[in-house]
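Only one chain is shown below, in structure tokens, and it's the form predicted alone.
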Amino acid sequence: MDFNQEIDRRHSESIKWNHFAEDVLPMWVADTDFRSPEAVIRALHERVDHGVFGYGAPPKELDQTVLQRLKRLYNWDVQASQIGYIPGVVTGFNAAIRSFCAPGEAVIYQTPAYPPFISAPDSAKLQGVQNPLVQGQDGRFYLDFERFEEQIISENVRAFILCNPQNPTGRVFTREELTQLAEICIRHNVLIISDEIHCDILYDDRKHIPIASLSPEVAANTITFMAPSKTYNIAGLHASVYIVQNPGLKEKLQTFCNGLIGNPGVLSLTAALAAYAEGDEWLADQNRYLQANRDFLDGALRTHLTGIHWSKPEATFLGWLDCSELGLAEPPYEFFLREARVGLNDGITFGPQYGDFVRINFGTTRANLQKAIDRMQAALAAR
């Protein structure tokens, strides 16, 4: 796979490439500009050539592929009866909080937060509780366990939406951190809803640990969501997997979804199976390319975009850029959009205190990344 290949996405239905004016370089929404694995494309062609698209159900081969993957990557023993499929992780955690939380109860999550975490409790008529990550002297973001537990007690928290790897900071939480989070949640009867959609995109030989794999006790209190969407750039096909090892929790979630949320479509399931079964080599190549992009951007922040800081991501293809030192008279999102014609994510959408931040998507060609860096540097120099 040539990850430097430029593919025209502007003349497609791409949200990423058609949101801004044509002279704006889009470096925002979290999909990549890479062609999906050939195995996925081939499987879709074969399924389309079959020519019949009636009602479908997840194939048993997909179940077995997912189960084998969980065992191989995480030494996590899961049964076929403990997994299911849903058209998206965001759909999943919205369904989960509506299934298990009653009016007046609260949902807690860490900030800066993926914006759907912020909107989900509001749309469900629940209270959202923001537990800010704390930035250490080393620039990394850390969990504030003491405040987390205090908020759970004082705010009538019923559910916790965990994001690991964390979007937008790129943190990969350690076994010790996950264990402490899980212990607090179990102690206070707080359901863990774990968004692990970025779990396959890791750097520097890091390992992902599903929180539910820590122990049977944690598994019994957790709903986990994963997906091939970010990993293999098939987000538009809407297929995600959930793992619920507590039969009562699984039944309650399925009862809520019944009649409202169905299985992913037949083409989505075809793509998911091909990606998980045959995409390992492609994924390894992509992660090497993304890590090189990350390091390339890190170098630019040290030499060409001085005044912008980040905590070097441990995972994801997203960078959380602190622009507070630039002393701009306006939000950096607006400055870089107008003056550099680079479209980033506005930090304030990740929490009201993050107006001096932007999120950049480096899941693109090296040429596009270089172009964005050059434009931003020129805009800052021209102030």
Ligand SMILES: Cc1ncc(COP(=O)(O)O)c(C=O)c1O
Second form
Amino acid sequence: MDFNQEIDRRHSESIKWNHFAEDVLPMWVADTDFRSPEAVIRALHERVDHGVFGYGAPPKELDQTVLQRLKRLYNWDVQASQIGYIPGVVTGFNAAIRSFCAPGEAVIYQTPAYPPFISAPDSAKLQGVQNPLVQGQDGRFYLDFERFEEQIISENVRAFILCNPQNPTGRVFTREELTQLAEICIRHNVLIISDEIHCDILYDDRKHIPIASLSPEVAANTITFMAPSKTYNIAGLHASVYIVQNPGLKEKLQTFCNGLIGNPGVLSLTAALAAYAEGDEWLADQNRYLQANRDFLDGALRTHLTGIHWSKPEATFLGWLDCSELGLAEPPYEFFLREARVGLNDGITFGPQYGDFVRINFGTTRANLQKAIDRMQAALAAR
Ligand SMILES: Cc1ncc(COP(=O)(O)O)c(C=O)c1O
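Mind pulling up the form predicted together with the ligand next to the form predicted alone we just looked at?
What follows is the entire complex, opening with the chain shown before.
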């Protein structure tokens, strides 16, 4: 697979490539510009050639592939009756808080936060509680456990949406960190809704730990979401997996979804199965390419884009860029859009205190990444 291949997405229905004006290089929404594994494309061709697209159910083979993957990667024993499929992870965590929380209760999450974390409690008429990550001397983002527990107690928190690996900071939480979070949640009867959509794209030989795999007690208090969508660039097909090992919780979630949220479509299930069953080698290649992109950008931040800082992401193809030192008279998002013609994510959409940040998506060809860096550097030099 040639990850340097430039593919025209502007003339597809891509959100990423059609949101901004034509001369803007889009480095925002979290999909990559890579072609999916050939196994996925072949499986879709074969399914299309079958020519009949009546109602479909998730194949048993997909269940087995998912379960074996959880065992192989995380030594996590899950039964077929404990998993299900849903079109999207955002749909999933919105359904989870709505099925579980009662009016007047609150949902906590860490900031900076993936924007749908912020809107989920608001649109469910629940209270959202923001627990900011704290930047250490080393620039890394750390959990503030003390404040987390205090907020849970004082704000009537009933559910916690965890993002691990974390979008947008790229943190991969350690076993110790996850254990501490889980202990606090269990102590105060707070449901853990764990968004692990970025769990397959980790760097420097890091290993993902699903929070629910920590212990049976944590598993009984957790709803986990994973998906092949970011991993294999099939987000537009809409197939995600949920894992709920507490039968009561699973029933609650399913009852809420009944009649509202169906299974992914037959083509989505076909793609998901092919990706999970045959995509390992492609994924390893992609992660090597992405890690090199990350390091390339890291080098550029030290040499060409001085004044912009980041904590080198440990996972995800997203970078959280602190532009406060540039001293721009306007939000960096606006500056880089107008002056560099580079479309980033505006930090303020990740929490009100992050207006000096932008998020960059480096899940693109090296040539595009280089172009974005050059344009940003030129815009800064011309100030
Ligand atoms: C943390 C996180 N969760 C969920 C999603 C989207 O999930 P889905 O497309 O399955 O709704 C994204 C996409 O950027 C994400 O970063």
